[in-house]
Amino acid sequence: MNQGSGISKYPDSALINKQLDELIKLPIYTIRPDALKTYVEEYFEKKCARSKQIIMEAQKIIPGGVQHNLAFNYPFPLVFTKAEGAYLYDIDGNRYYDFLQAGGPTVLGSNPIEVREKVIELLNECGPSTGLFHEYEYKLAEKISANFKSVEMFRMLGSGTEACMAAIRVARLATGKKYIIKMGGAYHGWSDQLAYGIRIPGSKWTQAPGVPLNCFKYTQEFFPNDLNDLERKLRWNRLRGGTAAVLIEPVGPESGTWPLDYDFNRNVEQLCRKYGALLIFDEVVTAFRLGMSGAQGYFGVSPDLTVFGKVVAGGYPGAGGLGGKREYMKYLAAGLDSGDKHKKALVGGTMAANPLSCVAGYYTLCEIERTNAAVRAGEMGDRLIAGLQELIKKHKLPFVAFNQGSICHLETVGTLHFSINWLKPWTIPKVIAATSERKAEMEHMGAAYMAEGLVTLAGSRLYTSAAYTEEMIDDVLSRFDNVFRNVAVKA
């Protein structure tokens, strides 16, 4: 079993928390608009034309024009038709870097043949899904088990943020307490009670339009790295029912956007024990983008569940799953029974553990596993983050650029970097209004890359897989070279 780490050296994040601290109180350096202009005419009305047809009619019935957030970019989301091992290609023939990996959990590339080969073979005999029992519904819980020391029993579900919900859940049943206590400014799917404090620690509820404010009497935040402020609400809860669970993301909330201590998830699985509160880790970007053992493995933590998101089906529908130590696990049994009288979690989900995502799952971790492709991803990561350094020494700019393994950030706003602070309410405004204004000029940056042939997760987030060469990070880095002689202090 290859348990290669994908991670090379862990940042330094209290460095890189201080460079972006700096980075939020300077003047917005972004494309130019002439540039930009430059960008849109030249490329996106002459290069892209079939893609904006297409986008200007969809949105006659696609409200916004597409199904997913992280479709959207400016100046019009373009069309793709093609994903094959680092390139997409879209609906006009231009060929793009894929630095999206369609959320994060391609680490093999696009479109593997080995797994697609396998799939093509499932459907041409049984067919996406029977609503029954499928022999690769063990095989791939069992592989997940064999490389997660605390996962003795896996449930797949349909996406990360069911897996979540089934989470919480699970805690509450197991605990017999209420209180969820998450990372601020982490995302761990749309539900309802999960929907606060995203984006921007401390944000709360402001960040959750739809959502009655009582779906949250529940739902609590703590700043990230802040473990003084964790304790603090796991003692003021011990007062009135206790924790059922402390949720977070292993490297920091948003995929490591704000990165946490080295020794951060050990610290907080302490205060779990201490607490009695069950320590959930949202590894829907980390499992086996870090190695086969996850974050988990990497930091030496076992916690009490874990989520999976779209890796445990290769990137196939029917993307999630919630694995976890036995006692817990017991309260999401849905068949034979085992003669322990317990409730069990409402969970249900009918194209959950679908043949095809179990058996694109399965191949996809032995692919993953027989080739070392978390170590291979985090290398090239490496490599993209050393180039991009160099180029913001050479042309001078405020921009932070750091990685964990194939995790890798380029941050010229610092958007997600900001926080809210209820104790000083007038400022809250000022705070709203300047992610506002930043994220607009993510946006621009992002065209620009676009523009370069580089598909990136929202102009500052970039995931490497094993599919990449040096030779062609060498490229990508020209093309950010590019993009930077063209950025200065916005007007």
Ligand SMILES: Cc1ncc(COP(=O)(O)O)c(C=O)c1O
Second form
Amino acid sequence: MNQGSGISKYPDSALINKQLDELIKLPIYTIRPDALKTYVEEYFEKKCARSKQIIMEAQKIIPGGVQHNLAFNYPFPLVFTKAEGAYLYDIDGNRYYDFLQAGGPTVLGSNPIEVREKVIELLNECGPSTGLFHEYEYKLAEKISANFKSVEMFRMLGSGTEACMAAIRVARLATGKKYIIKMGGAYHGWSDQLAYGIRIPGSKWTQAPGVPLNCFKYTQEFFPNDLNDLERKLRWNRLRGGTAAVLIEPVGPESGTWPLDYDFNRNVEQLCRKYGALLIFDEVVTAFRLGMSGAQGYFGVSPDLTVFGKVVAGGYPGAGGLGGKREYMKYLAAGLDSGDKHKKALVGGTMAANPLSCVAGYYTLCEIERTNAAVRAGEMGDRLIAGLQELIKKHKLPFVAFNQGSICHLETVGTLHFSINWLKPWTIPKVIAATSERKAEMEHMGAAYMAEGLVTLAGSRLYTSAAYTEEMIDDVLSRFDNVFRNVAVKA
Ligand SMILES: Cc1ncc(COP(=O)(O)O)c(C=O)c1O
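Let's see the other form, the form predicted together with this ligand, since the form predicted on its own is already up.
Whole complex next, starting from this chain.
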């Protein structure tokens, strides 16, 4: 089977970052108020009445009315009843093209029969969990290890958040060092120590209300794409406890929203070797989406530890795991006494590695491999982005569209391209105000897309899957055309 890359052409990161720099200096281009009003009145109020009714009730008992940030949509969240292939269906019977793809795991498209049948078989024969070892825990670990050269061992956990927590614990145990340096803007789940510098580079602890400041004593961030900044921190840390690990999303913060230079990962790997820090790749989004060997296969980098999530349970619950080199993974050993005298990291989870997640994950990866799904999904991403770029030109808009294979970005306001500079503290309130104003407009754009039958991730990211066809993408583009026609500079 051809196991090509899910990225046919790496984006020109310098050009895109320049365009994004320009975008955030311009006035906001967004959906015209009259057009937004029509979408709200004619679509949401008239055609999503059951959703509205349920959400009104739900918010009395669920904070914010939804259980997940990504489920929030302006003017109110919709209630979905079915995800199938490239489509989502809401409770009022409306159909949408699905570019949220459950937040990323469904590279094959939603609920493929090949995986579903195996899950049903497992439920009939075994049940969803035993609390003990199941054969598919081994099969899934073996499948991941066979495709990721750097993953000699794999430990399944319950989520990407948990796997990131485990990764930094292992790194500290293995190196005896303290500091974790992450890239500003990147998301590595919501655990205390890593809720640092999220979304906006330079934002440090400010996006983590409820976390005591001393939790961040050994967490640092460096500026995306800035090797000098990273090296400065590595050098400085040598004098005060050393760097246990550099943790990065290999296509850039927020799944490549701030794209990285092609050589960046290889240069970071060299710096890690130079300073004796472990390199941790967070491949929660990129593993099996950018190809069977993930971002590390694409960039030719050998991280010491790799964080997995999402696709490793194929869109079923319980999606997380840590993989890596034997000499580090031994710090996770549970069960059989390896005879090693070193300490071991505490990790766990009652439902971690349950048979249901492992069967779903295993057959999902087999199916991605058999059908070359990452390449197919990437081709659909290319078509979508080429079409969006044409539309942006046609409507003379300053928007920026680019993709890393099936991870597609449509930046209309550039909220995540702002950064905070602590050397100029007087600029900080302005940045916070600008990002919240822009975020609100991104939500308005998201509402317009939704009303045109397009579900996006927060109005600016779109995951494609292998369930898309060229005809579907062309139809999608005609819907974006409808929205862009109604865009103007915000008054
Ligand atoms: C790069 C990255 N790391 C970690 C996580 C956290 O994973 P989870 O939501 O499974 O806890 C996410 C979630 O979106 C992610 O995108």
